[in-house]
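What follows is a single chain, given as structure tokens, in the form predicted on its own.
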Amino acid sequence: MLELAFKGGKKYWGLIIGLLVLMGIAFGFWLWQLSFGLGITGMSRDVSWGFYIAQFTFLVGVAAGGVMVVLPYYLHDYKAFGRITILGEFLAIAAVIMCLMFIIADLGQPMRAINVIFYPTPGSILFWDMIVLNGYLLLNIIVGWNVLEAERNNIKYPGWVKALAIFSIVWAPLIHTVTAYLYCGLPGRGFWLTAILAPRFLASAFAAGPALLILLSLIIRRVTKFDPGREQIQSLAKIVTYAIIINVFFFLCEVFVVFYSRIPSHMDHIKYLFVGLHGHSALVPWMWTSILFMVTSIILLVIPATRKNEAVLAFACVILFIGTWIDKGMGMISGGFVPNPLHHVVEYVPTIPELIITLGIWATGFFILTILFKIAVTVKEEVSGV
């Protein structure tokens, strides 16, 4: 089926070339980082995880969010999702690959990643994070490709494929739970030292992932002959609605516990993010924008009339995606490091090279996603005879 990726119109090839250009520019900056070191980034002794890990954290959620399509289809036999399940699985593949690329970028030297394999340390959460991420990637590749190939040949996919699909449903929450454990297992970081961090991560994942899938489905409907289906999009919208409400509720629970307990080391992190601390307030406008976007999206999604209007739904999904990206990306990482355990404020701001490398990795992810979606949509069009 790979040959289908080489068939497309001017817009398709224009997008491919544009993404390749961005990837090439970013690769040049990454080579600079490779030779100079992480000194070209905004990270420091006090903030040792920055924009790269922020993207990694967010994209793990996008990947895990794909299970909200796979679960109803394979486990509850919700036939309607059969039209878009492959899209969710392919989105997960692209998201996990971007996650791995951001880890490589953050390590500085790519060869350091091999140490996790050559010198395994089961007592380290990083070791298990490597296993769950690569395992989830492999599961989605095998299941997605075999299901799509069976559909193209007009045959039923093998039973073992369904077994792997159900196994991936169990595996999906693990990738974000283990990622959360990377942070909440650090006793010196009050902002992350909370048992509700993993549930918060999962709630935001089940909101942001399906929200992006809705946007991609609407784009596919507009630029191709394949229609993912109105019922499918509306079902996803309801999932997104419940998930974002739970995500905001979990955050408010955290705010209550932090300020009711009056523990200064815990309060300072949230103070820094939302009102500033010791004259430092770089993230304050970003965090209030995040809250505004998430609350606005909740209002638009809860009201049936606005949720069923696909133009409004698309807007709600865009601001929800941006809001959760700010909250779980920029806010979650910087908020955990600022202030440091000595209560000193050392702010972090990503540098231009850091931003360009990040843009290049996102472009790589969308390059992979474009090719996978092109194959999937072409097969769908062939099968339906449009």
The other form holds:
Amino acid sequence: MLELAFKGGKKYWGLIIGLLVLMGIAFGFWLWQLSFGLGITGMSRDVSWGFYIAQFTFLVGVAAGGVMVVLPYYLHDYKAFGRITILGEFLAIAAVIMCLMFIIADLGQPMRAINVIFYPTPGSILFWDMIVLNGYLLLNIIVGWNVLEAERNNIKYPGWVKALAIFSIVWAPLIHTVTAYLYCGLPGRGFWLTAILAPRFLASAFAAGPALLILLSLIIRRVTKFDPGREQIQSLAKIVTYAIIINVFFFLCEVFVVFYSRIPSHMDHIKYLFVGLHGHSALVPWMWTSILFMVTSIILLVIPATRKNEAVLAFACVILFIGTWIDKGMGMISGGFVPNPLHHVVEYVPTIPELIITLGIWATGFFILTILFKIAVTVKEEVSGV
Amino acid sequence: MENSRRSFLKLAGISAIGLGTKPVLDAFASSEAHGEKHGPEIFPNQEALTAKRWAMVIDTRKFESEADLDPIIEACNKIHNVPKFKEKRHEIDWIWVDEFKHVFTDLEHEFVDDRLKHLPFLVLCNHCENPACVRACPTKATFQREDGIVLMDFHRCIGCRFCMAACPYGSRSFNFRDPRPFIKEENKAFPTRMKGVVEKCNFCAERLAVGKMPACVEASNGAIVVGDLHDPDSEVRELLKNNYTIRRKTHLGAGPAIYYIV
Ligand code: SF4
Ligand code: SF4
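If the one shown is the form predicted on its own, what is the structure of the form predicted in complex with the partner chain?
The next block holds the full complex; its first chain is the one shown before.
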């Protein structure tokens, strides 16, 4: 099926080349980072994880969120989603690959990454994260590819593929749970040290992932002859609505516990993010934007009239995606490091090379996504004979 | 890479002299005596300082100002090839100073007495009993010895910095760039590090192995003492018995092995 990726119009090739250029530039900066070290980023011994790990965290969510189209189809026999499960699976593939790239970009000695396998350490959550992420990637490649191949040949996919699909549904929440466990089991980092972290991660994942799928579906309808379907988009929108409400609710639970108990080591991080601490407030406008975007999207999604209007729905999904991205991709990681264990406020701001490398990895993800979606959509167009 | 390999070999060579020579002879001697053949055996250096559980007591009453602490920090930095960067972001610290309110975040209060308020405190890795850094490390590059010392294998570390997020004391540093050009005077007997790996205080394990006290202890004029926590007659136990001591963030249960007399 891969040959389908090589037949496309001008716009398709324009996009592909544009993404390749971005990837090339970022690759150059990554080579620089390799030779100089991570010192070209804004990280320090106080904020020792930055933008890369934050993007990784957010994208694990997007990957897990893809399951929200797969689950209703396989477990609840919700036929309508049969048309678009492949989009969820392919989105998951692209997202997990981005996650792995962000991890590699963040390693000080990427050539030694394989040490995680040479010296397996089951006590380390990172070891398990490696297993669940690679496992999820493999599952989605196998299931996605076989289902699409079967569709192309006009046959039903074999039973073992369905078994694997169900397995991948169970696996999806695991990837984000384990990713949350990276953070929430660490003593002395009050911001992360909360049992709500994994549920919160999942809720925001099941909002952001499907929201992106809605947007992608709308784009596909516009630029190809394949229509993912109005009903499908509306069903996804309802999933997004519940998930984003639960996400905000979980956040408020955390805020209550932290501010009613008034334990400083837990309070100070949230204070830093939302009102600033000891005169440092780089993230304050961002965090409030995030809240504003999430709340606005809830309003637009809850009201049936606005949700059913696809233009408004698209707008709601865009701000929801940005809102959850700021929350996780900016606040969640540096927020945990500021103030530091000795209670100094050392702020973190990503540097230009760091941002370019980040952008390059996103571009790689979208490159993979474009190719996979192109293949999927072409197959869909073929079988429906348009 | 080249460089670090060489320094590592150098260190290995030195430890071989320290640890090896005599035991090898012993091994020969014993095999001759018993008239049976057996493979090479490794004996610890007889001079090595050992303990069941190492601990450190810092008598802060013997310090007045940073000037008293600078030589101690300098001694450590020099012996361990700790680089000095201009850029704050790239900073590497093994042992450094901070104020009471930052070192003892949970003991600090508004009316803490004047002496403590202005006294600089030494901070370093606590060689925790339950080290979160060891738990987090995905490659065992950070590990705990039986005697409690928490060490790093610079050659195995992948630079994921999970250990830095895990350490509740901010004891770890990362080589954000090649440190070698920033080492004032290289000590050939200790390896320099390469970019992309984590490092921290090693309790002078390399000195204990050849019968020397840690560098900070030597430079402290008796204000810092290390010894065996499990030996009731050790000097640290003596100090702990007769003085009120505090440790950092004990509520976390990490079990820090650095005690402060205040
Ligand atoms: S102080 Fe930090 S680095 Fe040292 S042993 Fe404890 S957790 Fe590990
Ligand atoms: S940075 Fe090195 S020592 Fe620290 S957790 Fe990663 S591999 Fe282990």
